[in-house]
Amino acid sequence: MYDLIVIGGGPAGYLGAERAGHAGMKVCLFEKRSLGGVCLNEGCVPSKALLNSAKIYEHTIHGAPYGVIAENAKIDHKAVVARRGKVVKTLVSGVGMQMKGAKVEVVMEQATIKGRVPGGFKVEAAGKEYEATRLLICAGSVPVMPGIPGLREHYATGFVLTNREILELPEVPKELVIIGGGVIGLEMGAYYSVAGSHVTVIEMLDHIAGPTDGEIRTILQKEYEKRGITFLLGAKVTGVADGKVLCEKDGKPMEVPADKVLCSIGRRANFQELGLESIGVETNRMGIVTDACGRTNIENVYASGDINGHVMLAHTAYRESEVAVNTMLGKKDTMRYHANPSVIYTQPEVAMVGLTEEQAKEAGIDYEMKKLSMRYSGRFVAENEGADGLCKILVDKKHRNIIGVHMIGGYASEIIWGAAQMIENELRVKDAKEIIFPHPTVSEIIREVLWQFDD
């Protein structure tokens, strides 16, 4: 019998079960697809290969105002889904060497749990079973494929993708729609709209960017219009055709002309197909429900990352997998929501973590609010000629302390986390003050904004 059996090898599941493995447990990890999960194989990290090469091409023929010429420069979107593959390739055999590192056995195959055996549980897999005192579910999520009329039946023809086929696209289609302004719409059509796609992005809010400071993604929107990007916001998809996208603004029908359909309208908790009432586990409309520590309601279950629906998002799978281990191990942890940041990736890049100024003002916090153009950093003008940022701090006004910051920007992505840790740590502004950042930073930026504010 094992200590643990993990469902799933995406981050929650492959951390959990290195975690876990390295504390002395007798692991089973089980994936049926490719370790590493969504996140390595069909998002976080193959996109990013994607937009680095476009943010090279446009540094390459942009390069004339920092003395740099370059002709004849042009996307190779074949080369760039080549290295794509592999990029995954590597990360995904990096992976693997962890589990043997944690003596982590791993089995690729297709997991149920079938019930209950004396001191824990049964797990089925290709008409084996296995034995475990403890389950850590991490079966992460599916995209949300909604009843739109011809949606479904374009998807079976390649007209219609998801996260996992945009990527992996041999051509850059002239046309591209994408359904849904999220991080995942926002980010593929900032790639295809350098790789030479005209993106038009239909989302029914009459904003993007979900619950992103509102003045942030209303620059990042202009940024992207700049670049030929077509929003249609407020506007109802009402069905998909051959060759086109159809939907209703205002009260009045459009057609959008389409040779590929993205549909990034979400995702949703894959909790089907697991076995999960042979032995209770409560599930809601978001996924498993679970406490601060990573438990079900069934003793030594946890689940952990998109399989809980808190917070769609690698990293905070990780941390989710680090307090369900630690919570079996017998050492205190909870897992904390309020200091988790989040990133989109595009170019300018947009990072956030804590309260937006809207969330605070839902919450009845009385706060104060700084902000300052990211050319009050001396590295952020020498190397973005022409462009500019915005930095912007929340702090609780009766006690001090820092509630939020957002950035749009160069490298806010490699700063947030910095930003995290004074909200974790509940840091007040006289005591963030007396950081000390190195210079010349971007990073300085959140220094300057702090100076902003009174103690």
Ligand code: NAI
The other form holds:
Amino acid sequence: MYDLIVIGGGPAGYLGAERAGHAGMKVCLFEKRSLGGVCLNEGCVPSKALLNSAKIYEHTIHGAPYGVIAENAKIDHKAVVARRGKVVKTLVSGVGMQMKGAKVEVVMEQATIKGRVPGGFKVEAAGKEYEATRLLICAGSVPVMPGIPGLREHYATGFVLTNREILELPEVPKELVIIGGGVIGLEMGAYYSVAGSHVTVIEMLDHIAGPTDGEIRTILQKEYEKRGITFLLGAKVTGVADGKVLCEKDGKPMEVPADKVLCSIGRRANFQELGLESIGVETNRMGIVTDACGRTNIENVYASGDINGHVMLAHTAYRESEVAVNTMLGKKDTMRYHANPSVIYTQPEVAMVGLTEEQAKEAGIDYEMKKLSMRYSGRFVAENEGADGLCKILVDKKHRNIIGVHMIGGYASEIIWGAAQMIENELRVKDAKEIIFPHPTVSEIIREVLWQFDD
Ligand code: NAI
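Please could you give me the other form, the form predicted in complex with this ligand, since above is the form predicted on its own?
Every component of the complex follows; first up is the chain already shown.
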């Protein structure tokens, strides 16, 4: 009997298995497709490989103001896609090594929970039974594909794509229509618009980028409009037909021509075929119900990552699994979500942590906001000819602690963890002002904004 069976080998699963293995548990991990899950194989990592090629290309063609002249630069999309494959392969084999290092037994099969056995649970995979005292369920999420007429039919023909297929398209589509202006839509729109597609984003809300700070998402939209992306906001998709997407905007029907359609309207927890009912694990509309320690309603059964429907970010999944494994080991640990950074890896990057102004208002928090252009950072000016960006900080008016940091501009993704630390540690403005930032770095913009506040 194993001490722990982990179902799913994405960030939540492999990290949980690794931590448990290193803590001395006998662990078996099941993965039906590829170690690394969606994040590593068809999400976070390969999309960054594509976006980095777009960034290099854009730097090259806009090199003249920096004294760099490169003629005839072009994107070789096939080479970009091939490199993405290489990056994924390297990292997937890295996860395999990590599992070996933690003495985790990996079974590359689909696992189903089959019920209880004395002292634990029974799991079946490829006709074989396995038993463990504990379960950690990390089966992730799948793309939402609603019943819009023609959508699913055209997914079957390859005209409609999800995050999986868009990363390995052999050709750049002339007209790419993206349904959903959230993170996946924006990141993929960013790559394909640079690679040569005319991109149209159809979004049902009146803004892109979901709960991102209102001012920052407007800057991002304008930036991408300048580069030729068309945004149809407040638009309802009514159907998908050969070579077009049908939608309705301001009560008027529209037809948007398409060579390919990306459906990126969110993801949902993947908990239907796990056999949860065999042991009575509670689920709700969002996914498996867990407490702040990753425990489900069944003793010794834990769940972490997208499957719990809380946040659906890989870095959150890592931490949720650490909390779950610590709880198994009897170490006190709980999940906190208020200082959970998130990033949109467009060019410019958007990074945020904590509350937006909209959220602070809604929560009735009396806050003070200060902001500065990124051009207050010497490093930003030296490296970003003609470009701008923004850093915005929210402080609780009474307690003087930092409650939100929002940035748009280069390096934002690499800076935001520091801001998360400030929020997590409930740093007050006065204390945060004493932090020494390396100079010259774009991160100094945070210090500059902090000094706009009174103590
Ligand atoms: P999302 O939830 O970020 O965005 C979906 C968008 O589609 C929303 O703006 C929504 O209003 C819109 N929408 C929904 N139904 C629609 C309809 N019928 N017509 C038009 N618009 C519609 O979901 P997305 O982009 O699919 O990403 C899925 C998950 O993957 C997210 O939870 C995200 O956290 C994660 N992810 C994170 C990334 C990152 O951290 N950089 C990158 C990619 C994905």
